[in-house]
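Listed next as structure tokens is one chain, alone, in the form predicted on its own.
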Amino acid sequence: MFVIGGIALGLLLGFSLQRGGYCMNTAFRSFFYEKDRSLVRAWVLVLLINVIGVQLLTELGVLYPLVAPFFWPAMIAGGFIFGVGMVLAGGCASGTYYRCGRGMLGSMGALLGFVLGTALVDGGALTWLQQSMRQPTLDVRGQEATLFNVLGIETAGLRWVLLGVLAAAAMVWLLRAPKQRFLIGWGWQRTGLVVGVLALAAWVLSAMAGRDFGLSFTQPTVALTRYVLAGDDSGISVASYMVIGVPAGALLAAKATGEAVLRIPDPRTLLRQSGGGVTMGVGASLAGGCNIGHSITGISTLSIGAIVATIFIMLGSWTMTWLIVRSESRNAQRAQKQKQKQQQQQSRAKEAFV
């Protein structure tokens, strides 16, 4: 049953994320250097549907949701370093997931990629410095550290005033929101409706299966290659059979939309994407989440460790961009100045042949 519908909600997911072209690497790098910031309004939405179910469902007693210890040196440093990594990959870990199953060549050596980074320190030669990096924990009188015990909100009702101001701020801003200038699949609207309705769903999956957390993709990725190379199946669960749908799921969408078509990046390009996919492993095990274990199912608990990793997700991704473009922008001066010299070179060779 939990196969059937862990796969079934990964084919769900990966159908959506390929029709709203769902990528938080895009999204979050959207802040500064883009002007559409439509896959950021895409994202609040998910965390809107998601904080406020997860709450509600908590008080229901249908979950009881994990909070990860706020393990503070890994989340920053690996919450930079996926940041960074993904820029280079050319999409997030779900967005790389989903692209695979659309034919993009250079979305595969990314996911191989992440998942030798995360073999590595999972497992791997790097277990020391994830196992490190974790030791020093903060918490808050013995519990783990979420918005509301950071603020001393213990009753029900303090809880749902602080979610009401959060959720009202969110509204406010996405009612504002401009009219969708760049639009190839879904919108935003439809597409952060659907995400955060099956990011909700995963949650009440994974705890009818007795497993209390939602939407992730690290975890499952290391257990999938573990039970692969290894045969060990002890950390296979209904997530696992959720990522394994992503793929097929976007390529049925593709397929749908005629976009199902091989793409081979050139050996640079597919080097790089690799070499980011591998970064993104290191980081996301070393944070003990990605852009989706985090960004939306941390924050949907309330995480400051989820909230911390995601704030510097952002910086690894913004920093990532400012020198790729940096980079850009000083090779497009150096072509320029280069063209200029041999124009004035030309024109001095037919003065003097005149």
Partner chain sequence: MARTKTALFAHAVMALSALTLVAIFAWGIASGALSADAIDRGAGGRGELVLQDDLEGGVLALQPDEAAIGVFDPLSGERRGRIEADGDPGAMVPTPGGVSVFVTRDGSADLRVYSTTNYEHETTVTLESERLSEDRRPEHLLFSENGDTLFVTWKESPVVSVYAHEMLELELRTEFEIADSFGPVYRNRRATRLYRKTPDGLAVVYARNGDHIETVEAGAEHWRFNPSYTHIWGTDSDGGLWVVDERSTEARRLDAPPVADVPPVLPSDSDTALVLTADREAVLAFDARSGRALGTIELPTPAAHLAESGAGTVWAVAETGEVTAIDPVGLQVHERLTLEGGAPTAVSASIVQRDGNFACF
The other form holds:
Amino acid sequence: MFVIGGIALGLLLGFSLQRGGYCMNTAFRSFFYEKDRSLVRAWVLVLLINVIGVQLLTELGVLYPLVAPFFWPAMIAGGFIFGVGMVLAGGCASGTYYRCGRGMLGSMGALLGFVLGTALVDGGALTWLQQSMRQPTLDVRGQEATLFNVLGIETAGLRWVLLGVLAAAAMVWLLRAPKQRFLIGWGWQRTGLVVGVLALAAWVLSAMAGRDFGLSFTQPTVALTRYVLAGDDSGISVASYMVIGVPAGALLAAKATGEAVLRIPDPRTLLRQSGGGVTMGVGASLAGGCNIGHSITGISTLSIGAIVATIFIMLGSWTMTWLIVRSESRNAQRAQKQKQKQQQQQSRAKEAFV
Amino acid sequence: MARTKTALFAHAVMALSALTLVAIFAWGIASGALSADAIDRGAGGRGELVLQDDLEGGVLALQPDEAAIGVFDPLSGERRGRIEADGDPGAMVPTPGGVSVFVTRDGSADLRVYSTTNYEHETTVTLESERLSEDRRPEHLLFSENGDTLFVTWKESPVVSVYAHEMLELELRTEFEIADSFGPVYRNRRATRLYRKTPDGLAVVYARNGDHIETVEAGAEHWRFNPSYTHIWGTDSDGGLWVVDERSTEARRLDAPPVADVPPVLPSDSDTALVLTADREAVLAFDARSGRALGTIELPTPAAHLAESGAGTVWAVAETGEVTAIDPVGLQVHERLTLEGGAPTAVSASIVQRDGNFACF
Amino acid sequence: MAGKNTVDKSLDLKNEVCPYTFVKSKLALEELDPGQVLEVHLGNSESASNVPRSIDLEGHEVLSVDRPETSHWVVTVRRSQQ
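Form predicted on its own done, so how does the form predicted in complex with its partner chain look?
Okay, now the whole complex, with that chain kicking things off.
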């Protein structure tokens, strides 16, 4: 039952990620580098639905969300590394999964790298790094560092006042959005709404199967790898089946629009994306989650750790993008100088000739 | 031409790998090895008992008649071996990995450590203390989930000692007093909070320094967490049954038939709470989170206490050494067993964990 | 119509992914003189949607977004006057 439910939810998610072009790599980068905020708005809408939904279901006693301990050194370093890797890999964890489904070989390389990177740090040769960086943890008198615990808010009324203020601010920003132009596929409103509802559904389905967490990509990837390679099925959960469904759903969506084409990047790009995948895997395993586990599901529990990890994912992606912009513009300048030099030489040759 | 050939090849490779993966999962699901519903929410009768028959380790039973710890097969109840305990064994706690067991002895401040696989004495560790005198006697032991910390409480003392544990070696990390507290100490999932009985209820302290956070007004004698650490279940000496929400620390006394003053059992693969009735002739089952009653299991022999077997069943152990193995999912008697070597005073499953743990979301 | 005939520079980014698509398009535009036209070939819908939107918000004029094949988009842009 849960197997079918998980795969079905994964299919729907893959379908909507592809239709909405929902790439959190782009969303996080555009915050800083571009003036377009459409994908950021989709993300904020997903968060709005999930923060409110998860808190409501928690108050009703349906969910008992698990909150990652705030092991801040691993979250800061891992988040940053993940952010760097995600730019090189040309997509975040979920982005890589759905682009694989559509036939992008570069993303397949990134996914293999991601698998390798997570295995390396979570149970592999670099496990010591994960363990030592996770030693220092912060908590609020023995309870998880969530926004409510840190602020010492204990009554439901105050919790909803705070949530109401945050939600209202997000709503105002979303409603003041300019019209999205040059649209292919779904707009940010529909993408955010559908992905948000699916992420909330993942919480409920997981809870029914006894897993107190929502949508995630890192742990399920590690679990699937261990099952396929080592026969250890202890980590397989509903989330693993969702992850399997994502590329298949994306393939269906891409088939319908004719975008399902095997696309082979040049060797240099393939290498860069695969290396980015490894980096991303290492970062996610250190930080204890990726752009989904922390930046969507983690934040919906109002975990301070997830918020910190998200901030450092963004910082990592801005740093790497800045490096790329710098190197590309240097390349361009060099090319232009060479051109000028050639022209000068030519004109000089001409002069000499004259 | 070359391009279409490459594409054809790439398609074939992808189809083959996809097929292989699908086959692996189809096989896993068909053979029952793979399943997503690891924890049944205990709807009572829903789902099936999944017996684990390929386990290393076994059920440890402290048998004072023989001054030994019997190691029993969790399914057949057959005795696999005996650990000869030197001196009178008091309390025992298996390491979370299941390969060793720490045992206290009457009249000694040391812990003896035995292997649960070859039943040999492995080492003896001395429990250092800065607050307590030479005549301190350890009473209860508790490991953190990953085994890197051991919490020790002492006879007639409000002190809790916290030791770092690595490869069977213990190092005193901190020690504090929980005012007026007594009995065993309990912990939350990550052992960031500790709980111990006081005359006023259940004291909650911060595990780093023992700072008192609050006292839950619930008078239960024995407490147990559910496997997802959302609720603590307790039984008191007046037949009362208590549930405490871990987050809000709100306590409530359930409206249930009188229960026996023995620890409840909350099996690790179903979110169900099992308690023995006051007449010891039946086991009551509740949903561990909502507290909803799920059913009653009549026992053929009155039981002295309950314990998890580690193989999916729960043992109701009688004073004669007879065991009724209960199916905690189907809520019925699964099998009746007899333990060789006489009545155990304490029973604890010690299953060797070989599978990795997952440190991510 | 005029855009088609007077392309000053063409960029093939069909096998590139973000952020390279945007970075390279932006840099190529900056190399052109004001009023000149750049043609960018893109190979995925995300880029074909995000690149023109970002470039538009940078103040340049997006002349057209065409899709000659199912997974091939062509964006033509005129560099802004500043």
